[in-house]
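Next up: just one chain, as structure tokens, the form predicted on its own.
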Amino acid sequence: MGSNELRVIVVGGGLAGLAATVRIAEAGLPVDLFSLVPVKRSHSVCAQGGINACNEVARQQGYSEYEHFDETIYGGDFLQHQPPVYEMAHMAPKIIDLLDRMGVPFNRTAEGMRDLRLFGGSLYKRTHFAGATTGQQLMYALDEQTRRYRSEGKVTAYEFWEFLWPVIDVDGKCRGIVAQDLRTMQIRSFRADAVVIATGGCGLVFGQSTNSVMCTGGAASRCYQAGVKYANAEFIQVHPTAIPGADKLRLMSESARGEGGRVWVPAVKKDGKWAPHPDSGRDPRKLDEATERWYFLEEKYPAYGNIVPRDIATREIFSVCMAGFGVGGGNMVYLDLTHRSREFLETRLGGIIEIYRKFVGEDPAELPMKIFPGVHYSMGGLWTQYAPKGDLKGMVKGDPRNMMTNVEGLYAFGEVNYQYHGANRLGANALLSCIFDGLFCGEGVAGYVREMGADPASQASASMYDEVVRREESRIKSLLSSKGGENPYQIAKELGAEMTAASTVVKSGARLEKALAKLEELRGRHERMSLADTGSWANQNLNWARVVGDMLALADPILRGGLMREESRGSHYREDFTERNDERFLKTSVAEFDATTGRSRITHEDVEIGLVKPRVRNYGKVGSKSKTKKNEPATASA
């Protein structure tokens, strides 16, 4: 680092992070991009089902970016901030267009239009994709233009290396992060002007989930026991179909719905009502499809049907489950696409129908899916700031506030921000939020720099960077040296079987406490434990035990998140509480970490709503009387 120049450093390699790499190294800002694998292999490359942006077919439609605005707040149960969602939505067309012109084979139609479909949430055709390896084709994309700075020295890779610790100064300023080699072990300090922090979400706190084994929230963890608040922590997404699996779970994208994928369960009528059938293991080719299978999420929600969002339709096959109608009586329906052709199959899914034969060995052209739902999303995360326009239609361009947290000079973008997706995310708004983070907000963080110009942190004490590297290698030492008898992996088993349990699908108080007790006891444990290798090269033991410890520290503010807030909203559905309560809860849940107690304290802010008041949820279903019309905000709460 030259002795006044100035530098960012860019934690993740998803889509995220790489956006904001380009970004920032467009802006002629030289990046050290940080990546636990190799960039290719972060856990964006598995996104699958698409990216929603409206278009001019979207248009033909009657669609509109306002409207996907309003669908992802509605969605989101009201409770995102309204501006920073206003300005994603309004700029996804041009994001499109660049990723388009990036070289991305996005699917086309006959005419060579970007082609369009269904995703949940939406009666529009809106979500771009290619293939169902969506994510694996935006990744590419972006490594190529991230690679085009690495070969003019404007981004240094540093793959396979850990954040450990951001240094923040006295002034409460982020000057640089701490960082661990994996294969050697070392640990040093880097310095930087500013840090963006892009590393996912936190699935593996759940144990199983769809997410990629080093999706723990370990750096989110770290920041937010170094001081940096943690926003919505209760709100965790459930996908409504993943394949049950004894070592993870393996998503079967949204886009088998929204291709025409059908829900179902054996069942058969008694007095006019659906019961469970009495042989629910059979072939099910040789079910009556009028008398033995009840398609219950287009009987419940005739307007959506199979493309409700995910928090509806997650509860719904969990609860016609727990009714004991699910597939040979366990914890499985069937996701049925056998009316579709092979030909359409392989040409728009064929990236999920190869992971469906290779790991259950049936072939989905022939029999239907069988599937349960499955820890896939974390809408929380680190706190984040924004500066508004003054009619709240957006975000101010290029403003440094962007989504920077607590901590000055340190930014969340990607899943690790709670921004853009409130209680419930839509399919397909997680790859937009991701870019539009790392190139609307990249151009704020470039900006930020350029004022840090007369103090760099170059120039800043090399005692504060040798104090913290201290640190973190006295932290190794004291697990290396433990002789407790504990077995982290052991630790990690038993917390994701009870964060399951008790924080997933269905909620309530009592079951919370039983959860929050259960996290004392895994922390003493935790003290306590003793490493099978304690060698000094690529120790995996090693990292998996300080990990471990992390995610403890991030299920308390999402247990005790969830039992302070007592009503349901979106993902978070409360049995014991089971209407939303705009008086109380229309507001964000804020975590800090109390370094004493190692507990969080949880306080509650309010949410902007200046531009699409609060109305009744309901997506059309039987019963409900509520209506609500396209492109006019209601003003009725629930």
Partner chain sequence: MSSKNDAKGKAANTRTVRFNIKRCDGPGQPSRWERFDVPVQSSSAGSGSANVISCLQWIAANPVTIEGRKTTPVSFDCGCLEEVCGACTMVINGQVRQSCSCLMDSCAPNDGDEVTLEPMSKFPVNRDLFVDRSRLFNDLERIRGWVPIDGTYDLGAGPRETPEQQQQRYKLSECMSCGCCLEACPQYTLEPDEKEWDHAFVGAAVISQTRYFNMHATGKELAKQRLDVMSGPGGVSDCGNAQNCVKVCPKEIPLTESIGSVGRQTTIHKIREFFMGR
Given for the second form:
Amino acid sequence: MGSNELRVIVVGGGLAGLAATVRIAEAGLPVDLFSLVPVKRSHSVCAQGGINACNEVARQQGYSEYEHFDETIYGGDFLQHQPPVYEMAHMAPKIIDLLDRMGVPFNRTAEGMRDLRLFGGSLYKRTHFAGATTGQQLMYALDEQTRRYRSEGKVTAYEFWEFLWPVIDVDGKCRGIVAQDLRTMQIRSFRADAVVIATGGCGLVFGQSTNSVMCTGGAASRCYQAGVKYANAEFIQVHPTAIPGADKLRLMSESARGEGGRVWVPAVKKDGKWAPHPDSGRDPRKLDEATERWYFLEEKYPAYGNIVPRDIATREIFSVCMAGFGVGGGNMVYLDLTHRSREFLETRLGGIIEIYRKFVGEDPAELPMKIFPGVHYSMGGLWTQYAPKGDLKGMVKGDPRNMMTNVEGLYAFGEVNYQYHGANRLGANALLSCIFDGLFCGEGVAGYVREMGADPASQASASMYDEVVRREESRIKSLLSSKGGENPYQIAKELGAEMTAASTVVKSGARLEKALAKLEELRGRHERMSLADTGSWANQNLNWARVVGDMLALADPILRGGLMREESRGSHYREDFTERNDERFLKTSVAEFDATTGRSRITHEDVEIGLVKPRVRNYGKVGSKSKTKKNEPATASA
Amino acid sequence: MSSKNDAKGKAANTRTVRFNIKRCDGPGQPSRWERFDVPVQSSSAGSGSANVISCLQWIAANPVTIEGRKTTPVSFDCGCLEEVCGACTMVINGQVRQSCSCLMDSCAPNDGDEVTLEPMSKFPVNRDLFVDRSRLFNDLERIRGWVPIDGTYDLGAGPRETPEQQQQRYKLSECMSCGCCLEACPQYTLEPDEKEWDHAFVGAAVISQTRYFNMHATGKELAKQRLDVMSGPGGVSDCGNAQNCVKVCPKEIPLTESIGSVGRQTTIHKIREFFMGR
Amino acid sequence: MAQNKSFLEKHHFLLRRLHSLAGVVPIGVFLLFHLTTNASIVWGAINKGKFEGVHPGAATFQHEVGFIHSLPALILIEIFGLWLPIAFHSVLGVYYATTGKNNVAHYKYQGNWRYTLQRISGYIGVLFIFYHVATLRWHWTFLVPGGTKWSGEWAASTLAAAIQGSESGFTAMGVVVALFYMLGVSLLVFHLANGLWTAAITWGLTISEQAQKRWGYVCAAAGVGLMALAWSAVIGFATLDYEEARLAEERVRHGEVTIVTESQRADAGERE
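Pass me the form predicted together with the partner chain as well; I've looked at the form predicted on its own already.
And the full complex, kicking off with our chain again.
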């Protein structure tokens, strides 16, 4: 390491991490990139549907960047700070152009233009896509650009390395990290003048989710335990359409609905009202379209129909199943694409059709898919700040504060950042926010590091780093020597089941309290584990045991934040407080870790709503009291 | 979203699958076989079929062999579990594939069925079923696997493209670097020594990526450098045309067409070089 | 060894393509002519009616051999047009083949079988060609059961005797030789047909799956045709009666029998 050389560490090699890496490397700073997996295998590859941005076609139909901004705010139930969202929506078309230049094979129209599709929460076609594996395609494009910098020596990748702890100096500045090689198990420190955490979501806290196995939230949790605030933890998106599996829930993209997929359950009309079908397990093709199929989303939301936002679709699907309408009496509804031609499905939805075929063994072109909601995305994440423009229309470009946590020099980008999505994320906005963070806020990181030039991490005292290394080593030693008999896999399983039962689609105060008590029990048991593998080479058992503790720490603000939030908003639905309460809760929940109890302390802070005033959010539901203020175009093109 | 299972119900729809797993404690260590009996739920209850991953997870939580001996959990690599990340590739019953999409319902449908798991043989083993595929990524670097853009600032849209070409590129771009084509290739060899990587056969995945980047209007800029690699030792001419690659590719990428295409590109590249100089 | 390696690496592409090319031209073309000539032991019989009492195949064959032996600087043609290309193709081919490791046990695809067979046919083909040339051309008669020395003057009869193990029909060792011939030519024909198919991919002539499939049919058809020639030649000589052939050869040499094609008939007419 050069004597006065400035460096940046990026933890996480998904879309946000790679976008940041590329931008920071381009700014001339060397980057050390840490990832649990070869970056090409990051969870971003699982994103399917697409990426939103205003485009010329939509613009000429009346859409604009402002509309995109407004939809995102409305979709998020007004819980997000508006300036960053404003900036993101306005940069979106440029991001698409850039990805296009990088060679992403976006689907094309006959004329060779980028094709567009409809997506949840919008009546305009504004979603760009590459088949049904858009995330994979964007990931690969950024992976390729990163590879270019790697080959030039500007980026050093540490793959199969696990982030363990941020190194924070006495002034509260982040000066590097401690990480572990997952093969040699070596623990060592790395110096850096800024650290970007881009480690994604925490689906594994819920046991089964649509997330990849590394999405434990471990890195976020460690930062939180090290003193970084964690915001809006209770907002967990449950995706309406997933297919159940023994190991995970597999996502069936919202694009299935955007491309015309219809959601229905077998039903019969009794006295003018739908009732569960007496033979709901029957061959769905034999059920009469008019009298035996209840297209409940289309009936309840005539304007948006099947493309209502995820929180709404999820709750509706959940409630019809609870009311006994589920296919075969179970927890499943139909997502029907059989009216689309096979060729159409192959070119526009190929990736997910294949997943369904491989994992369920049925052909969606022949039979409607059977789906049920599954935990998908964390709107909440590490608390970050931003530098708003004077008129609140966007952020100050290059400002070091953009997406910096409360620990100076420690940034959070992508899903691990709580910004942009409020109480519910709109489909195809995640890829956007990840890349936006990397590109727009990456510049702020470079700016921050340049300011640090007078006091580079390379000159900081070694003892500060050694101390964190020693602490991590002793933590591992105690895990390896513990003989309490508890099994980390069992603890994780129980945690997942409890979290899923208490804190997903429908929550209540009493249930959350019960879950917090269970969490207390699990924390105690985590102290008394015995590891089946005490070796010192590629010990996955040890890594898992450690991260289970971090998941337990993160589960606390998810539950407690939900308990404190006595309202219903976006993905957070309390059956004991069914209405939104702007007066008390148009606020960000901010969690701080209490090291003595292992619990979180929750406070609430105001949300910047200077651009769009909160309005009723019902997506034109039939029978709801007030119409939404904005006039929605009548032509919801199919 | 919760599953209730009383003891009686469990017995009725549970079968036992025997796993024979080739294990190895680390690079250079001898390998050994261990056997595990794993209870597998039948998927009738709408819970989805068990797969190799869920069985390995079960073993991790209950690491006891059929002889009743306690052992360590089996190390393996996995990520997305929906066959888009490529991590969980291994050799199952003698054939390479992703373990996430290997469903027990189809590969071990009956009580007492056996499943054999081995690590890929063309890559050095880190531990058990967990292998080191860095050579594959190194080869992507060698062929300059990227589009040489001018930077990430706003310079307008990329080149227009016909839907036909997009469909062709998209198919190639689905390659997740899983290594199935390399494992099944009789010409691709295990090269633990990094020094050999520059002249050992690169295999179908990398040849196909060469074609992918050479198809793009901007990507073409580096075509000559890529073809230099492709016409050199370990390049496309080392292909023996067994065409196993295309058979085992989980994404059904037309790898043999890529081999033909890159073959043609190298032919033209070399003839041009012969007559017109470099 | 190190130097050898660097030479191979330096000219990697050229050697690979020359190897591929040599298999088609001259070796493949030669094989076509060679098999056609040898199969004349059978197709010569088409003209049976034109000859009185001699074996028409043997006569035709003797005439063909006579023509070939009349070529100027035959030894140079043989060395540079045949032996060196074959040696080059064989040596490099064996080296290339050793860089792979067949796995048909696990991946039983048709293409993989052909890959494996291509290599096996290469190895056995080299041995067969060596035996064939050594015994008949270089007269290593100690390798010929019965010790027959093949002669261009008595082309059909000595060949029949060399394959059958004696001048008076099959011996036990003769059966072995005949079977070896059958195996050798079959494998070489397969090697050529399959080689033509892979060469088209290697050079980039066939790219799409459809094109590869179509060219595959063409190669298969060519293979079947060549195989027919090859088998007729071997079977023809294996069943040829020594004395009968002897008679035909004698009469061809004395100009008592002429051969059949129109041009040759015309040639013969002019000479008279």
